[in-house]
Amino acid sequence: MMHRGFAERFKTNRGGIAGLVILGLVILVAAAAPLLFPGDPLDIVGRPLTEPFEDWRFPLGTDRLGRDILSGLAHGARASLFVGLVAALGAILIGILIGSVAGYFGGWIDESLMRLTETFQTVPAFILALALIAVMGPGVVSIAIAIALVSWTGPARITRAEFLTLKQREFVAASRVLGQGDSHIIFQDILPNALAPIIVLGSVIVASAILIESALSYLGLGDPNRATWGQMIASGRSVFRSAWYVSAIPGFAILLTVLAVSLVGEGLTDAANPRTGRR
C-alpha cells in the first residue's frame, strides 16, 4: 500500500483541520482590521462600559474608557500575531544555527554549545524575557525578539539531535567523498532532511509567544499606544465584578487563538509521524 502524502495524512486530522480553520479566521480578521475598523482603536468612541449586543454599533461593548472592544479585539489580534510568528522564526533561526553547528562538528563544539543552552534554559523564560525587555524597551518588536531569545534552546536541541542522526547516513558519505563542503553539506544535505520536526516545535513557540506577549502587556511592558490583548485585560482589571466582558472577551480571543495553534501543532505532529498519528 502507498504512504499518504504529509498533507494527506494532515487532512485526516479533525483537530488539526479545525485548528487550522480557527487560525485562519483569526488571521483573516487581524489582515482585515484596517479596512473593517478603520480608526485608531484606541480612540474612545461611546459611553464608557456599554454591554454587549446593547449598541449596534458596537456588538462587542465599550470599556471603561468607551473605546470599541471588538475593534481593539481585531487590531490586537495583529500585534499577538506578529510577535507570535517572528518570535518562532527567531528561535527557529537561531535554534537551528547553533544545533547544526553543535551536532555536525561535536567535539568542545558540541560540549560548548550545549553549555550555553543548558545556561538559558535554567532561568524561566517569562522572568528572562521581562529582564530583555527591562534592558530593550517596552514595545511590540522588543517582546518579539526577546520571546525568539528564549525560546531557540528547543529548536537547538531537536536539530542537535537530528544531526546526529543524520550525519552518519550514507547521502553524507557520498557528499564528502565528491568533496562538498562543510556548509553545502549543513545547509543542503543534512537540513533539509532535519526541518520536519523543528517545524512542528515552531507551532508551539508561536502559542508560547502569543502567551508571554499578552502576559507583559497586561503588566504595562507592551506598546502603550498599540491595541495588544493583554492591554486590553488589563483595563478591564478595575471593572471586572461589574463588567466582566472586558477582560473575559479578549481572554477568551487568547485561549481560541493558541488552542487553534496548539491542534495545528498536534495534527503537524501526528502527520510527520504516521505511526503515531490518529485516524
The other form holds:
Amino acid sequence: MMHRGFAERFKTNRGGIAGLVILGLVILVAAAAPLLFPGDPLDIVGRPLTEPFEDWRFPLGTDRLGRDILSGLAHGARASLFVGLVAALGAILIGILIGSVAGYFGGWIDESLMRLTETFQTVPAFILALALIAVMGPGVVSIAIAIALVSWTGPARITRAEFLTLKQREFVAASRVLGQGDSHIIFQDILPNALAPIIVLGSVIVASAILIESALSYLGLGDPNRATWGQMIASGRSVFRSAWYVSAIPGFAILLTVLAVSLVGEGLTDAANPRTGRR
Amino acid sequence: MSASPKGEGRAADYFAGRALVLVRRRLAQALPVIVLILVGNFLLLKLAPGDAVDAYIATIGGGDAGVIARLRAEYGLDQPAIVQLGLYLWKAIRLDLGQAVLYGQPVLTLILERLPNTLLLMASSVSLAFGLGVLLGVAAARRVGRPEDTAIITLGLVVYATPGFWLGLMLIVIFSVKLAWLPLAGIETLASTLTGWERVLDIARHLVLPTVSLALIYVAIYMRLMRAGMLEVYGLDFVRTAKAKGLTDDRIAWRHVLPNAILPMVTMLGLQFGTLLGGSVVIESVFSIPGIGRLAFESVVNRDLNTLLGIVFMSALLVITVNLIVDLLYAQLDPRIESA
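Having displayed the form predicted on its own, please output the structure of the form predicted together with its partner chain.
Once more the chain from above appears, this time first in line as the rest of the complex follows.
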C-alpha cells in the first residue's frame, strides 16, 4: 500500500512507538471495561467524594454522587474511541468520495463540489456540529455523525489534489485504453495510489474528533445514560472548589489519548515521507 | 494613504486598484457559498422536529388550533417548501433572522449585542497564540535537532492534546479558587460602577484565563508552522549570502529569515478564524462570558434552532469578512502576490 519499508521506518520513530503503546493500552482498557468494571459506571457505589488513594476499592476516588471514577474512565474510553474512529472513518469516506469525483471529472462537477467544500469550511465546524446535533438529538451516534459531517473537507481537498496529478499519469491512460470504466479507474487504479496522505490525515482527524467529542459531551450533548470523559469533567464542575480531582482526572485521560494518537500520526507522517525526515 | 508625494501616491493608487479587484473577486466567490449556507440552514430547519411556531407555542405554554394556524400563515409555514425557501432567503438577505423565542428579541439584535465580547476574546487569543507561536517556532528552528528543539516540539504536542475547556477549569481552580488572583467568570464585574481605565483593567483581568484557554491549541499550531517556515527559508540561497557576509546569527534569524517565514502565517490566521470561533463556544460556556458562543450553546439547550442557525449564518459572514481582510493585508504585505 505505502512504500516498502514503511513499517521499518515507523519502528525507528520513538515517539510513534510510544504513542502506539499508549493507544494500545487505551484500546485494551476500553475493550475490557465491562470485564474489569462490571456494572454501570453511572451507579452509585460508594461514599461521595472519596479522594483518590483513600479507599482501595476506588483507587481514583468517587465523584459527588459516589460513582467510581476509575470505572467511569474505563467506560468513557469506549465512547471517546468509538466517536474518534467512527467520525474519522466517516469523514474520510465522504472526503474520498467528493474529492475523487471532483478531481477525476473536473469541469463543472469539480467547480460545484469545491463550492460545497468551501461552504463547509466557511461555517465554524463546532457551531455547525451543534446545529446538526440540535436537529438529530443528543447522543453518541449523533455526535459521531455530526463530527464526520464537519470534518470531511480536509480529506476531500487532499484526495482531489492527488487525483488531479495522478489522473495525468500513464497507468490511467493505459487503463482507459483497456476500456475500463470511470468507477474502476477511480477506485481500483487511482485511489490506492492516493491513500497514503489521506491515511496520515486520518490520525489528525481522530485526534480532533476525540477533542470535539469531549467538548460536546462536556456541554451535555452526549448520551446522558453513558459515561463519557467530557460528561465526567462537567459533573466535577459543581464541586471543584473542594474536589478538583473529579474534573482533573478525566481531562488527563483525554490529554493522554489525544497525545498518543498525535504521536502515532507524527510517526506515520515521518515514515510516509522518508526524504523530509524530521521537519 | 492620502496626501503623499507623487511616487507614493501612484503606489497607493496601484494598491487601491489591486484591492478593488481582489474584493470584487472574493465577493463573487463568496456569494454561492452564502446561498449554499442559507439553503443548508433551511434544510436543517425543515428536518428538525417541529417548527418555529411549535417552539413558540411551547414557550407560551400551549395555544388553540386557530392561533397556531394563524401564526403558521403569518410566518408562511403553510406555503409549499420552495416558496418557504424563497421567503427564508429573502429575509436572510435583509439580515432578518427572525425572533429568538426565549429572549423575546430579534436574533440579529441578540447576536450583535454579544458579538463584541466574542471578538474581544478572539482578538486577545489570536494575539497571544500568534506572538507565542512565533517566538517558540523561531526558538525551535534556530536549535533544530537539539534538545531544546525536541522539548519545544514535545510541549507543542502536549498542548495540542489538551482540551481547552478542561484547561480553563483547571486554571480557574488554581488562579481563581486557590490563589484568588483572577476573577472566576464573566466578562466584567457585575453591577460595578467602574469607568474608563479601571473598567478596561477589570475586563482585561476577566479575559486572562479564557484567553489562555482558547489560545493554547493555536500556540501549538502556529509554533509548528513557524518552525517549518523558518527551516524552509534557512535553506534558501540568500541566507547563505547573509552568513557569508558575516552577519550575526541573531540578525539573520530576526531580520532575514523571520520576515520571509512569517508571511504564510498571516493566511493561516484567516483560515483558523472559523475554528477559533467554534472553540469560543465551549470556552465562553466555561467562563460564563456572554458572547455568541455561549448564545449558541444556550440555543441548543433551549431547542431554539432558529437562533442557532442565525449564529451559523452570521459567523459564516464573519469568517468571509475576516478572510477578505487577511487577503487584503497579505496583498499589501507581499506585492508579489497577484490578486488571484
